[in-house]
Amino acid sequence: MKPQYIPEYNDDNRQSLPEKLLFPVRAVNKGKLEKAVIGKCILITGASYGIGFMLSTILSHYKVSLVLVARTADRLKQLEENSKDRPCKLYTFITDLRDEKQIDSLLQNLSDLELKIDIFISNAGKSIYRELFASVNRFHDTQRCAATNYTGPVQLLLGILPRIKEQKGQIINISALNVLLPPAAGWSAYQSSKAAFDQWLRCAEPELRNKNIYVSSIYLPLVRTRMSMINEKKHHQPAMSKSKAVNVILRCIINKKRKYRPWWSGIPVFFDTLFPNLWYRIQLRNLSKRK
(Lines of atoms letter the chains of each structure in order from A and count residues from 1; the text may use other names and numbers.)
(Lines give C-alpha, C1' and ligand atoms only; values in the text may rest on other atoms or scores of the structure.)
Protein backbone atom coordinates (compact mmCIF):
# COMPACT_ATOMS: atom_id res chain seq x y z
CA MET A 1 0.00 0.00 0.00
CA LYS A 2 1.46 3.36 -1.05
CA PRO A 3 1.71 6.02 1.65
CA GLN A 4 -0.89 8.79 1.42
CA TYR A 5 0.32 12.15 0.13
CA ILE A 6 0.73 14.91 2.70
CA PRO A 7 2.39 18.33 2.16
CA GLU A 8 5.46 17.29 4.18
CA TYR A 9 5.83 13.92 2.48
CA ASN A 10 7.45 11.17 4.57
CA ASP A 11 8.54 7.94 2.88
CA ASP A 12 8.25 4.91 5.17
CA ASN A 13 10.81 3.11 2.95
CA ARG A 14 8.64 0.04 2.45
CA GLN A 15 8.83 -1.64 -0.95
CA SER A 16 6.26 -3.89 -2.60
CA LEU A 17 7.41 -7.13 -4.23
CA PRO A 18 7.40 -5.61 -7.77
CA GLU A 19 9.40 -2.64 -6.45
CA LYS A 20 11.92 -4.98 -4.84
CA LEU A 21 12.37 -6.72 -8.18
CA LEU A 22 12.60 -3.50 -10.17
CA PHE A 23 14.95 -1.72 -7.77
CA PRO A 24 17.27 -4.23 -6.08
CA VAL A 25 19.94 -2.43 -4.05
CA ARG A 26 22.36 -4.18 -1.73
CA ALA A 27 22.87 -2.92 1.81
CA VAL A 28 25.90 -0.77 2.57
CA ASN A 29 28.83 -2.26 4.47
CA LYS A 30 29.31 0.20 7.34
CA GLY A 31 32.96 -0.72 7.80
CA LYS A 32 33.76 -0.02 4.15
CA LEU A 33 31.74 3.20 4.26
CA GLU A 34 33.64 4.44 7.30
CA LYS A 35 36.95 3.68 5.61
CA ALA A 36 35.83 5.53 2.46
CA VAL A 37 34.62 8.72 4.19
CA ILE A 38 36.64 9.12 7.40
CA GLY A 39 38.50 12.42 7.42
CA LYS A 40 36.87 13.53 4.15
CA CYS A 41 35.12 16.81 3.40
CA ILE A 42 31.81 16.14 1.63
CA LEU A 43 29.66 18.85 0.03
CA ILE A 44 26.00 17.98 -0.54
CA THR A 45 23.52 20.25 -2.32
CA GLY A 46 19.79 19.93 -1.72
CA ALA A 47 20.45 18.78 1.85
CA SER A 48 17.23 20.05 3.40
CA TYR A 49 14.76 17.42 2.18
CA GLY A 50 14.45 13.94 0.73
CA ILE A 51 17.56 12.10 -0.39
CA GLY A 52 19.90 14.93 0.64
CA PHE A 53 18.51 15.10 4.19
CA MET A 54 18.73 11.33 4.73
CA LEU A 55 22.22 11.14 3.20
CA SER A 56 23.42 14.01 5.41
CA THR A 57 21.94 12.34 8.49
CA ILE A 58 23.68 9.02 7.81
CA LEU A 59 27.07 10.62 7.06
CA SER A 60 26.85 12.75 10.19
CA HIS A 61 27.50 9.56 12.23
CA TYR A 62 31.03 9.41 10.80
CA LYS A 63 34.12 11.52 11.46
CA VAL A 64 33.74 13.72 8.38
CA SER A 65 33.34 17.39 7.51
CA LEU A 66 29.90 17.92 6.02
CA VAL A 67 29.21 21.02 3.93
CA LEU A 68 25.45 21.17 3.53
CA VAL A 69 23.89 23.52 1.00
CA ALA A 70 20.15 24.18 0.74
CA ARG A 71 17.52 26.92 0.58
CA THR A 72 15.48 25.99 3.66
CA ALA A 73 17.01 27.48 6.81
CA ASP A 74 14.91 25.64 9.39
CA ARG A 75 15.73 22.24 7.88
CA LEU A 76 19.45 23.01 7.92
CA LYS A 77 19.01 24.10 11.54
CA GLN A 78 17.36 20.75 12.26
CA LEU A 79 20.35 18.93 10.80
CA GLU A 80 22.64 21.02 13.02
CA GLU A 81 20.59 20.17 16.11
CA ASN A 82 20.47 16.47 15.25
CA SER A 83 24.24 16.33 14.73
CA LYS A 84 25.37 18.04 17.93
CA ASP A 85 26.54 14.86 19.66
CA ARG A 86 27.85 13.15 16.53
CA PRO A 87 31.47 12.93 15.36
CA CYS A 88 30.99 15.01 12.21
CA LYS A 89 31.93 18.64 11.75
CA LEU A 90 29.02 20.47 10.17
CA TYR A 91 28.96 23.56 7.97
CA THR A 92 25.60 24.75 6.67
CA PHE A 93 25.01 27.37 3.99
CA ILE A 94 21.64 28.79 2.97
CA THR A 95 22.11 29.07 -0.79
CA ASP A 96 19.75 29.20 -3.74
CA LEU A 97 21.48 27.61 -6.73
CA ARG A 98 19.32 29.74 -9.01
CA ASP A 99 21.12 32.87 -7.80
CA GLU A 100 24.64 33.42 -9.18
CA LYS A 101 25.49 35.94 -6.46
CA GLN A 102 24.55 33.48 -3.71
CA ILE A 103 26.77 30.83 -5.28
CA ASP A 104 29.63 33.35 -5.47
CA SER A 105 29.08 34.10 -1.77
CA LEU A 106 29.12 30.37 -0.96
CA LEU A 107 32.37 29.91 -2.86
CA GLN A 108 33.93 32.82 -0.98
CA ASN A 109 32.84 31.31 2.35
CA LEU A 110 34.35 27.96 1.42
CA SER A 111 37.59 29.71 0.48
CA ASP A 112 37.65 31.72 3.73
CA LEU A 113 37.18 28.53 5.75
CA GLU A 114 39.88 26.81 3.66
CA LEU A 115 37.65 23.80 3.13
CA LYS A 116 39.14 21.30 0.70
CA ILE A 117 36.31 19.34 -0.90
CA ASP A 118 36.97 15.60 -1.31
CA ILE A 119 33.49 14.57 -2.49
CA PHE A 120 30.95 16.79 -4.24
CA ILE A 121 27.41 15.38 -4.38
CA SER A 122 25.18 17.33 -6.78
CA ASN A 123 21.78 16.40 -5.40
CA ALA A 124 19.65 19.56 -5.55
CA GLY A 125 16.99 19.43 -8.22
CA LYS A 126 13.76 20.96 -9.42
CA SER A 127 11.10 18.86 -11.10
CA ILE A 128 8.07 20.17 -12.93
CA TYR A 129 5.40 18.70 -15.20
CA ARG A 130 3.48 21.20 -17.29
CA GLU A 131 2.06 20.85 -20.79
CA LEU A 132 3.42 23.18 -23.45
CA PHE A 133 0.37 25.42 -23.97
CA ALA A 134 0.02 25.82 -20.21
CA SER A 135 3.58 27.16 -20.21
CA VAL A 136 3.10 30.02 -22.67
CA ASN A 137 3.28 32.66 -19.93
CA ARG A 138 5.58 30.68 -17.63
CA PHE A 139 9.06 30.98 -19.12
CA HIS A 140 10.29 31.26 -15.53
CA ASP A 141 9.58 27.51 -15.09
CA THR A 142 12.25 26.72 -17.68
CA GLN A 143 14.61 29.31 -16.21
CA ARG A 144 14.28 27.90 -12.68
CA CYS A 145 14.77 24.31 -13.82
CA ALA A 146 17.79 25.28 -15.92
CA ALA A 147 19.38 27.21 -13.05
CA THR A 148 18.73 24.57 -10.39
CA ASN A 149 19.53 21.49 -12.46
CA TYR A 150 22.23 22.79 -14.79
CA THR A 151 23.83 26.24 -14.59
CA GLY A 152 23.89 26.46 -10.78
CA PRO A 153 25.67 23.11 -10.30
CA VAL A 154 28.12 23.99 -13.11
CA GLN A 155 28.95 27.34 -11.48
CA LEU A 156 29.46 25.71 -8.09
CA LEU A 157 31.50 22.82 -9.45
CA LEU A 158 33.79 25.09 -11.46
CA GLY A 159 34.39 27.13 -8.32
CA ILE A 160 35.45 24.16 -6.19
CA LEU A 161 37.16 22.16 -8.94
CA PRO A 162 40.73 23.21 -8.04
CA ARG A 163 40.18 21.90 -4.49
CA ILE A 164 38.71 18.63 -5.72
CA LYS A 165 41.70 18.25 -8.04
CA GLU A 166 44.08 18.87 -5.14
CA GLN A 167 42.32 16.19 -3.08
CA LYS A 168 42.04 13.76 -6.02
CA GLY A 169 38.40 13.66 -5.11
CA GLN A 170 35.07 12.48 -6.47
CA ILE A 171 32.09 14.10 -8.16
CA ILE A 172 28.70 12.38 -7.82
CA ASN A 173 25.81 13.57 -9.94
CA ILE A 174 22.33 12.52 -8.84
CA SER A 175 20.77 12.46 -12.28
CA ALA A 176 17.45 11.05 -13.48
CA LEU A 177 16.82 7.91 -15.49
CA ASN A 178 14.53 9.76 -17.88
CA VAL A 179 17.50 11.61 -19.44
CA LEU A 180 18.51 8.25 -20.93
CA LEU A 181 14.99 7.40 -22.09
CA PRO A 182 12.86 8.69 -24.99
CA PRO A 183 11.53 12.24 -24.38
CA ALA A 184 8.19 12.61 -22.63
CA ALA A 185 5.56 15.27 -23.32
CA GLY A 186 5.05 17.73 -20.48
CA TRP A 187 8.52 17.25 -19.05
CA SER A 188 10.47 19.53 -21.41
CA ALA A 189 11.77 21.95 -18.76
CA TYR A 190 12.83 19.21 -16.35
CA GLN A 191 14.25 16.66 -18.77
CA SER A 192 16.19 19.21 -20.82
CA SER A 193 17.83 20.76 -17.76
CA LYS A 194 18.79 17.40 -16.22
CA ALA A 195 20.10 16.18 -19.58
CA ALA A 196 22.15 19.37 -19.99
CA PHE A 197 24.14 18.87 -16.79
CA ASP A 198 24.47 15.15 -17.46
CA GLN A 199 25.92 15.86 -20.91
CA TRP A 200 28.19 18.62 -19.55
CA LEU A 201 29.62 16.26 -16.95
CA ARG A 202 30.01 13.38 -19.41
CA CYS A 203 31.97 15.70 -21.74
CA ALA A 204 34.16 16.76 -18.80
CA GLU A 205 34.66 13.27 -17.37
CA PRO A 206 37.74 12.23 -19.42
CA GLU A 207 39.50 15.47 -18.45
CA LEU A 208 38.52 15.01 -14.82
CA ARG A 209 39.66 11.40 -14.69
CA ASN A 210 42.94 12.44 -16.31
CA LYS A 211 43.44 14.65 -13.24
CA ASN A 212 42.67 11.74 -10.87
CA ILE A 213 39.13 12.90 -10.15
CA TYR A 214 36.48 10.16 -10.11
CA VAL A 215 33.02 10.83 -11.57
CA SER A 216 29.89 8.86 -10.71
CA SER A 217 26.60 9.44 -12.55
CA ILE A 218 23.57 8.00 -10.78
CA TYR A 219 20.47 7.67 -12.96
CA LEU A 220 17.67 7.25 -10.45
CA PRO A 221 14.17 6.11 -11.40
CA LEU A 222 11.13 7.62 -9.70
CA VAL A 223 12.02 7.90 -6.00
CA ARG A 224 9.44 8.32 -3.28
CA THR A 225 10.39 11.79 -2.06
CA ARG A 226 8.61 15.02 -1.28
CA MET A 227 9.62 16.47 -4.67
CA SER A 228 8.31 13.51 -6.68
CA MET A 229 5.21 12.70 -4.69
CA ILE A 230 3.74 16.18 -4.90
CA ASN A 231 2.09 14.72 -8.02
CA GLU A 232 -0.49 12.35 -6.55
CA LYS A 233 -0.75 10.37 -9.81
CA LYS A 234 2.73 9.04 -9.10
CA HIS A 235 1.59 7.35 -5.88
CA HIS A 236 0.31 4.45 -7.95
CA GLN A 237 3.53 4.03 -9.94
CA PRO A 238 6.39 1.74 -8.87
CA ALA A 239 9.03 3.83 -7.11
CA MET A 240 12.35 3.32 -5.40
CA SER A 241 12.40 4.03 -1.68
CA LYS A 242 14.43 6.95 -0.41
CA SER A 243 16.66 4.68 1.67
CA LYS A 244 17.54 2.58 -1.40
CA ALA A 245 18.45 5.71 -3.35
CA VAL A 246 20.75 6.77 -0.50
CA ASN A 247 22.34 3.31 -0.45
CA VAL A 248 23.10 3.64 -4.17
CA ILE A 249 24.95 6.91 -3.46
CA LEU A 250 26.85 5.46 -0.49
CA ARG A 251 27.90 2.44 -2.52
CA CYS A 252 29.21 4.79 -5.25
CA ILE A 253 31.28 6.58 -2.62
CA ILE A 254 32.75 3.24 -1.53
CA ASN A 255 33.27 1.67 -4.96
CA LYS A 256 33.69 4.84 -7.09
CA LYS A 257 31.44 3.21 -9.66
CA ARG A 258 31.10 5.32 -12.84
CA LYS A 259 27.40 4.73 -13.40
CA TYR A 260 24.30 3.40 -11.75
CA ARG A 261 21.00 2.77 -13.49
CA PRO A 262 18.28 0.15 -12.90
CA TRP A 263 18.94 -3.23 -14.54
CA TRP A 264 15.94 -2.88 -16.85
CA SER A 265 16.71 0.63 -18.14
CA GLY A 266 18.04 -0.63 -21.49
CA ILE A 267 14.73 -2.32 -22.39
CA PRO A 268 12.75 0.83 -23.34
CA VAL A 269 15.80 2.19 -25.18
CA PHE A 270 16.05 -1.09 -27.13
CA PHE A 271 12.37 -0.98 -28.10
CA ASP A 272 12.63 2.67 -29.09
CA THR A 273 15.51 1.75 -31.40
CA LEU A 274 13.50 -1.10 -32.97
CA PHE A 275 10.26 0.90 -33.19
CA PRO A 276 11.34 4.57 -33.30
CA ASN A 277 7.82 5.95 -33.79
CA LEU A 278 6.01 3.78 -31.22
CA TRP A 279 6.50 5.99 -28.14
CA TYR A 280 5.67 9.09 -30.19
CA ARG A 281 2.38 7.55 -31.33
CA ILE A 282 1.50 6.41 -27.80
CA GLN A 283 1.98 9.98 -26.57
CA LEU A 284 -0.14 11.39 -29.40
CA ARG A 285 -2.95 8.96 -28.57
CA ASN A 286 -2.81 9.82 -24.87
CA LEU A 287 -2.89 13.54 -25.59
CA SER A 288 -5.84 13.09 -27.96
CA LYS A 289 -7.83 11.33 -25.23
CA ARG A 290 -7.46 14.37 -22.96
CA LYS A 291 -9.20 16.72 -25.40
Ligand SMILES: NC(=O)c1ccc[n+]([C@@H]2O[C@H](COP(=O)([O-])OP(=O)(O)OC[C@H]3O[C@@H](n4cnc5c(N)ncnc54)[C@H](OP(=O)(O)O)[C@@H]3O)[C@@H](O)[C@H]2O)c1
Second form
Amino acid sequence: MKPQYIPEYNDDNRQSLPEKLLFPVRAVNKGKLEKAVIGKCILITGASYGIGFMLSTILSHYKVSLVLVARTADRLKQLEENSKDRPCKLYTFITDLRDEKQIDSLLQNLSDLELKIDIFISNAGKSIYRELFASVNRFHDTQRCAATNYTGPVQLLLGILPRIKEQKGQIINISALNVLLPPAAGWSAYQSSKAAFDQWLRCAEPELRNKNIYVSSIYLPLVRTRMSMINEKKHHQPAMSKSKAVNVILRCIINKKRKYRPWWSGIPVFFDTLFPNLWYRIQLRNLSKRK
Ligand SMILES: NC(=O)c1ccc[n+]([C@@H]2O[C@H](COP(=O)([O-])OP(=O)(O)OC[C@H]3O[C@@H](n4cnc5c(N)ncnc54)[C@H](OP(=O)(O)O)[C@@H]3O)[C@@H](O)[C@H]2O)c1
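For comparison with the form predicted on its own, please write out the form predicted in complex with the named molecule.
The complete assembly is shown below, putting the previous chain first.
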Protein backbone atom coordinates (compact mmCIF):
# COMPACT_ATOMS: atom_id res chain seq x y z
CA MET A 1 0.00 0.00 0.00
CA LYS A 2 1.90 3.05 -1.25
CA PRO A 3 0.99 6.55 -0.03
CA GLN A 4 -0.63 8.92 -2.50
CA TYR A 5 1.81 11.76 -3.02
CA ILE A 6 -0.25 14.88 -2.66
CA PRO A 7 2.04 17.90 -2.30
CA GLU A 8 2.08 19.99 0.87
CA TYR A 9 -0.39 22.88 0.82
CA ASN A 10 1.30 26.13 1.61
CA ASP A 11 -0.46 29.32 2.46
CA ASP A 12 0.77 32.23 4.51
CA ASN A 13 -1.39 31.29 7.49
CA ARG A 14 -3.61 34.23 6.60
CA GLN A 15 -6.88 34.75 8.46
CA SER A 16 -9.66 37.03 7.22
CA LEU A 17 -11.72 39.02 9.71
CA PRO A 18 -14.56 36.44 9.80
CA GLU A 19 -11.95 33.70 10.31
CA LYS A 20 -10.42 35.66 13.17
CA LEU A 21 -13.86 35.87 14.78
CA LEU A 22 -14.78 32.24 14.11
CA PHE A 23 -11.45 30.76 15.19
CA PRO A 24 -9.87 32.93 17.87
CA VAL A 25 -6.78 31.16 19.23
CA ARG A 26 -4.45 32.76 21.76
CA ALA A 27 -0.73 32.80 21.10
CA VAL A 28 1.46 30.28 22.87
CA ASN A 29 3.58 31.43 25.78
CA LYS A 30 7.04 30.14 24.86
CA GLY A 31 8.23 30.02 28.47
CA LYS A 32 5.24 27.91 29.52
CA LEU A 33 5.68 25.65 26.50
CA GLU A 34 9.34 25.12 27.30
CA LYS A 35 8.46 24.21 30.88
CA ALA A 36 5.78 21.77 29.68
CA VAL A 37 7.93 19.93 27.12
CA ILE A 38 11.54 20.13 28.26
CA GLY A 39 13.06 16.67 28.68
CA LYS A 40 9.90 15.00 27.42
CA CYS A 41 9.50 12.36 24.74
CA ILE A 42 6.70 13.22 22.33
CA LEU A 43 5.35 10.78 19.74
CA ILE A 44 3.58 12.43 16.82
CA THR A 45 1.88 10.46 14.05
CA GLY A 46 1.38 12.10 10.68
CA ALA A 47 4.49 14.24 11.14
CA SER A 48 5.32 14.42 7.44
CA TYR A 49 2.78 16.98 6.27
CA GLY A 50 0.36 19.64 7.35
CA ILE A 51 -0.38 20.15 11.03
CA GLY A 52 1.97 17.35 12.11
CA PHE A 53 4.91 18.73 10.13
CA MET A 54 4.49 22.24 11.52
CA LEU A 55 4.00 20.93 15.06
CA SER A 56 7.15 18.79 14.81
CA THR A 57 9.13 21.73 13.43
CA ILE A 58 8.11 24.01 16.30
CA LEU A 59 8.81 21.37 18.95
CA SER A 60 12.22 20.64 17.42
CA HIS A 61 13.41 24.02 18.76
CA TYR A 62 13.11 22.67 22.34
CA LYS A 63 15.16 20.14 24.26
CA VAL A 64 12.80 17.21 23.65
CA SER A 65 12.87 13.75 22.12
CA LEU A 66 10.57 13.60 19.11
CA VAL A 67 9.34 10.28 17.79
CA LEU A 68 7.95 11.07 14.37
CA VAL A 69 5.81 8.60 12.43
CA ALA A 70 4.53 8.74 8.83
CA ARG A 71 4.90 6.96 5.49
CA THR A 72 6.73 9.55 3.38
CA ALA A 73 10.44 8.97 3.92
CA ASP A 74 11.56 12.16 2.11
CA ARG A 75 9.49 14.39 4.31
CA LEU A 76 10.75 12.73 7.50
CA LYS A 77 14.28 13.12 6.16
CA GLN A 78 13.58 16.81 5.56
CA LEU A 79 12.56 17.14 9.21
CA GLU A 80 15.80 15.44 10.24
CA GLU A 81 17.85 17.80 8.03
CA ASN A 82 16.05 20.89 9.30
CA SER A 83 16.56 19.85 12.92
CA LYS A 84 20.29 19.12 12.69
CA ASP A 85 21.40 22.17 14.68
CA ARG A 86 18.44 22.24 17.03
CA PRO A 87 18.39 20.96 20.62
CA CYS A 88 15.90 18.13 20.01
CA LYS A 89 16.66 14.45 19.52
CA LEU A 90 14.77 13.03 16.59
CA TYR A 91 13.65 9.47 15.95
CA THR A 92 11.81 8.97 12.68
CA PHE A 93 9.86 5.86 11.72
CA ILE A 94 8.40 5.12 8.32
CA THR A 95 5.22 3.35 9.29
CA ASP A 96 1.90 2.81 7.57
CA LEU A 97 -0.75 2.90 10.27
CA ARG A 98 -2.97 0.71 8.09
CA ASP A 99 -0.56 -2.18 8.45
CA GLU A 100 -0.64 -4.17 11.70
CA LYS A 101 2.79 -5.66 11.07
CA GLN A 102 4.38 -2.24 10.57
CA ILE A 103 2.85 -1.00 13.81
CA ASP A 104 4.17 -4.11 15.61
CA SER A 105 7.62 -3.39 14.26
CA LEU A 106 7.37 0.28 15.32
CA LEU A 107 6.41 -0.87 18.83
CA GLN A 108 9.36 -3.26 18.87
CA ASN A 109 11.71 -0.42 17.83
CA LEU A 110 10.36 1.86 20.56
CA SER A 111 10.85 -0.91 23.07
CA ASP A 112 14.41 -1.65 21.87
CA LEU A 113 15.28 2.04 22.18
CA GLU A 114 13.71 2.04 25.68
CA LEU A 115 11.93 5.27 24.85
CA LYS A 116 9.60 6.60 27.52
CA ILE A 117 6.57 8.25 25.98
CA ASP A 118 5.31 11.33 27.80
CA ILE A 119 2.98 12.71 25.16
CA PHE A 120 1.26 10.83 22.35
CA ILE A 121 -0.28 13.00 19.65
CA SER A 122 -2.53 10.96 17.38
CA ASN A 123 -2.55 13.26 14.38
CA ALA A 124 -2.21 11.08 11.27
CA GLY A 125 -5.40 11.05 9.30
CA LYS A 126 -6.99 10.16 6.02
CA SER A 127 -9.98 12.09 4.77
CA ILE A 128 -12.25 11.29 1.88
CA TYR A 129 -15.39 12.81 0.43
CA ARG A 130 -17.27 10.53 -1.93
CA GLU A 131 -20.96 10.12 -2.59
CA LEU A 132 -22.40 6.72 -1.74
CA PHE A 133 -23.27 5.62 -5.28
CA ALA A 134 -19.78 6.56 -6.43
CA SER A 135 -18.44 4.24 -3.71
CA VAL A 136 -20.04 0.95 -4.71
CA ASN A 137 -16.76 -0.55 -5.91
CA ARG A 138 -14.67 1.23 -3.32
CA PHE A 139 -15.02 -0.67 -0.06
CA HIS A 140 -11.30 0.03 0.37
CA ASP A 141 -12.10 3.73 1.05
CA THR A 142 -13.88 2.70 4.24
CA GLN A 143 -11.18 0.16 5.14
CA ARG A 144 -8.35 2.69 4.66
CA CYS A 145 -10.09 5.40 6.66
CA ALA A 146 -10.96 2.95 9.43
CA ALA A 147 -7.38 1.66 9.63
CA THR A 148 -5.69 5.09 9.50
CA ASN A 149 -8.11 6.97 11.72
CA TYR A 150 -9.27 4.28 14.13
CA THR A 151 -7.79 0.79 14.34
CA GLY A 152 -4.16 1.80 13.64
CA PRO A 153 -4.14 4.51 16.33
CA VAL A 154 -5.81 2.06 18.78
CA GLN A 155 -3.15 -0.61 18.10
CA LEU A 156 -0.34 1.91 18.54
CA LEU A 157 -1.83 3.45 21.66
CA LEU A 158 -2.41 0.06 23.32
CA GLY A 159 1.22 -0.82 22.59
CA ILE A 160 2.65 2.33 24.19
CA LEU A 161 0.12 2.63 27.00
CA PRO A 162 2.35 1.08 29.70
CA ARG A 163 5.05 3.69 28.88
CA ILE A 164 2.58 6.56 28.97
CA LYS A 165 1.28 5.27 32.31
CA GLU A 166 4.78 5.10 33.72
CA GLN A 167 5.35 8.73 32.74
CA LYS A 168 1.88 9.89 33.91
CA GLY A 169 1.68 11.24 30.40
CA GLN A 170 -0.82 12.78 28.04
CA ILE A 171 -2.76 11.55 25.00
CA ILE A 172 -3.91 14.14 22.48
CA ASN A 173 -6.32 13.14 19.75
CA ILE A 174 -6.57 15.39 16.72
CA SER A 175 -10.21 14.84 15.92
CA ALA A 176 -12.60 16.68 13.64
CA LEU A 177 -15.41 19.01 14.62
CA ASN A 178 -17.73 17.14 12.26
CA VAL A 179 -17.88 14.19 14.65
CA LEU A 180 -19.76 16.44 17.09
CA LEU A 181 -22.10 17.84 14.43
CA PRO A 182 -25.06 16.26 12.63
CA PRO A 183 -23.77 13.82 9.98
CA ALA A 184 -23.20 15.01 6.42
CA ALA A 185 -23.80 13.12 3.15
CA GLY A 186 -20.66 12.02 1.31
CA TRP A 187 -18.54 11.83 4.46
CA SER A 188 -19.53 8.33 5.69
CA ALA A 189 -16.05 6.76 5.49
CA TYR A 190 -14.13 9.66 7.07
CA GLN A 191 -16.58 10.78 9.72
CA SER A 192 -17.41 7.28 10.93
CA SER A 193 -13.71 6.45 11.40
CA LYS A 194 -12.93 9.74 13.20
CA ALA A 195 -16.05 9.27 15.36
CA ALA A 196 -15.01 5.69 16.19
CA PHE A 197 -11.60 6.68 17.59
CA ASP A 198 -13.10 9.66 19.39
CA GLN A 199 -15.66 7.40 21.05
CA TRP A 200 -13.03 4.76 21.85
CA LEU A 201 -10.84 7.31 23.57
CA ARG A 202 -13.71 8.97 25.43
CA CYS A 203 -14.79 5.54 26.74
CA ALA A 204 -11.21 4.95 27.90
CA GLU A 205 -10.71 8.43 29.37
CA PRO A 206 -11.95 7.78 32.94
CA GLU A 207 -9.70 4.69 33.20
CA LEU A 208 -6.77 6.66 31.82
CA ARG A 209 -7.32 9.65 34.12
CA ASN A 210 -7.58 7.22 37.04
CA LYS A 211 -4.00 6.19 36.18
CA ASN A 212 -2.89 9.86 36.06
CA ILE A 213 -2.89 10.04 32.27
CA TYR A 214 -4.37 13.20 30.74
CA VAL A 215 -6.54 13.00 27.64
CA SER A 216 -7.24 15.90 25.30
CA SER A 217 -9.63 15.72 22.36
CA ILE A 218 -9.17 18.47 19.82
CA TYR A 219 -12.12 18.93 17.47
CA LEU A 220 -10.67 20.95 14.62
CA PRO A 221 -12.84 22.82 12.13
CA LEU A 222 -11.76 23.06 8.49
CA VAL A 223 -7.99 23.76 8.48
CA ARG A 224 -6.06 24.84 5.36
CA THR A 225 -3.84 21.82 4.68
CA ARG A 226 -3.35 19.55 1.68
CA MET A 227 -5.96 17.21 3.21
CA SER A 228 -8.81 19.69 2.94
CA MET A 229 -7.61 21.92 0.10
CA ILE A 230 -7.55 19.00 -2.34
CA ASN A 231 -11.28 19.70 -2.46
CA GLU A 232 -11.60 22.94 -4.42
CA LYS A 233 -15.05 23.64 -3.01
CA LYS A 234 -13.33 24.21 0.34
CA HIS A 235 -11.00 26.93 -0.98
CA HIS A 236 -13.48 29.72 -0.32
CA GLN A 237 -14.90 28.45 2.94
CA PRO A 238 -13.78 30.00 6.23
CA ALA A 239 -10.95 27.87 7.58
CA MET A 240 -8.50 27.89 10.43
CA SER A 241 -4.86 28.40 9.51
CA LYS A 242 -2.39 25.57 10.08
CA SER A 243 -0.45 27.66 12.57
CA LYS A 244 -3.57 28.29 14.67
CA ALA A 245 -4.34 24.54 14.70
CA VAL A 246 -0.79 23.94 15.92
CA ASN A 247 -1.23 26.60 18.61
CA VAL A 248 -4.38 24.83 19.83
CA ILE A 249 -2.34 21.61 20.24
CA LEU A 250 0.58 23.37 21.96
CA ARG A 251 -1.83 25.10 24.35
CA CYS A 252 -3.35 21.68 25.18
CA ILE A 253 0.12 20.39 26.02
CA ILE A 254 0.56 23.35 28.39
CA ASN A 255 -2.85 23.46 30.07
CA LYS A 256 -3.92 19.77 29.65
CA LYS A 257 -7.38 20.95 28.63
CA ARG A 258 -9.76 18.02 28.03
CA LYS A 259 -11.43 19.45 24.96
CA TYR A 260 -10.99 22.07 22.32
CA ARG A 261 -13.76 22.99 19.91
CA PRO A 262 -14.63 26.33 18.32
CA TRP A 263 -16.84 28.52 20.52
CA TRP A 264 -19.80 28.38 18.09
CA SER A 265 -19.87 24.59 17.71
CA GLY A 266 -22.81 24.25 20.14
CA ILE A 267 -25.06 26.37 17.88
CA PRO A 268 -25.66 23.77 15.12
CA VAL A 269 -26.04 21.08 17.78
CA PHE A 270 -28.65 23.24 19.57
CA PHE A 271 -30.60 23.76 16.33
CA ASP A 272 -30.41 20.05 15.55
CA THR A 273 -31.89 19.26 18.96
CA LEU A 274 -34.70 21.80 18.44
CA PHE A 275 -35.39 20.78 14.84
CA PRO A 276 -34.11 17.19 14.52
CA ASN A 277 -35.19 16.76 10.87
CA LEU A 278 -34.10 20.13 9.53
CA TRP A 279 -30.52 19.28 8.48
CA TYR A 280 -31.70 15.98 6.99
CA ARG A 281 -34.33 17.81 4.89
CA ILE A 282 -31.84 20.47 3.74
CA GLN A 283 -29.51 17.72 2.54
CA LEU A 284 -32.37 15.87 0.78
CA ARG A 285 -33.39 19.08 -1.00
CA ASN A 286 -29.83 19.80 -2.11
CA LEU A 287 -29.37 16.25 -3.39
CA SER A 288 -32.66 16.25 -5.32
CA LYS A 289 -31.67 19.56 -6.99
CA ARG A 290 -28.54 17.83 -8.32
CA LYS A 291 -30.46 14.87 -9.88
N1 LIG B 1 -7.33 19.76 7.47
C2 LIG B 1 -8.53 19.80 8.00
O3 LIG B 1 -9.44 20.51 7.54
C4 LIG B 1 -8.81 18.98 9.24
C5 LIG B 1 -10.01 19.22 9.91
C6 LIG B 1 -10.30 18.47 11.04
C7 LIG B 1 -9.40 17.52 11.51
N8 LIG B 1 -8.25 17.31 10.81
C9 LIG B 1 -7.34 16.26 11.31
O10 LIG B 1 -6.05 16.80 11.47
C11 LIG B 1 -5.09 15.74 11.35
C12 LIG B 1 -3.93 16.21 10.48
O13 LIG B 1 -4.38 16.43 9.16
P14 LIG B 1 -3.76 17.50 8.15
O15 LIG B 1 -4.86 18.43 7.82
O16 LIG B 1 -2.47 18.02 8.67
O17 LIG B 1 -3.56 16.57 6.86
P18 LIG B 1 -2.27 16.22 5.98
O19 LIG B 1 -1.50 17.44 5.68
O20 LIG B 1 -2.78 15.41 4.84
O21 LIG B 1 -1.42 15.30 6.96
C22 LIG B 1 -1.86 14.00 7.29
C23 LIG B 1 -0.71 13.25 7.92
O24 LIG B 1 -1.15 11.92 8.22
C25 LIG B 1 -0.19 11.00 7.70
N26 LIG B 1 -0.83 9.75 7.31
C27 LIG B 1 -1.87 9.58 6.46
N28 LIG B 1 -2.13 8.27 6.29
C29 LIG B 1 -1.21 7.60 7.04
C30 LIG B 1 -0.95 6.22 7.27
N31 LIG B 1 -1.68 5.26 6.69
N32 LIG B 1 0.06 5.89 8.09
C33 LIG B 1 0.82 6.84 8.69
N34 LIG B 1 0.63 8.17 8.52
C35 LIG B 1 -0.38 8.53 7.70
C36 LIG B 1 0.40 11.71 6.48
O37 LIG B 1 1.71 11.24 6.23
P38 LIG B 1 2.13 10.24 5.04
O39 LIG B 1 1.25 10.52 3.87
O40 LIG B 1 3.58 10.58 4.84
O41 LIG B 1 1.94 8.90 5.63
C42 LIG B 1 0.48 13.14 6.98
O43 LIG B 1 1.67 13.37 7.69
C44 LIG B 1 -5.86 14.53 10.79
O45 LIG B 1 -6.10 13.60 11.81
C46 LIG B 1 -7.17 15.12 10.31
O47 LIG B 1 -8.23 14.19 10.36
C48 LIG B 1 -7.91 18.03 9.70
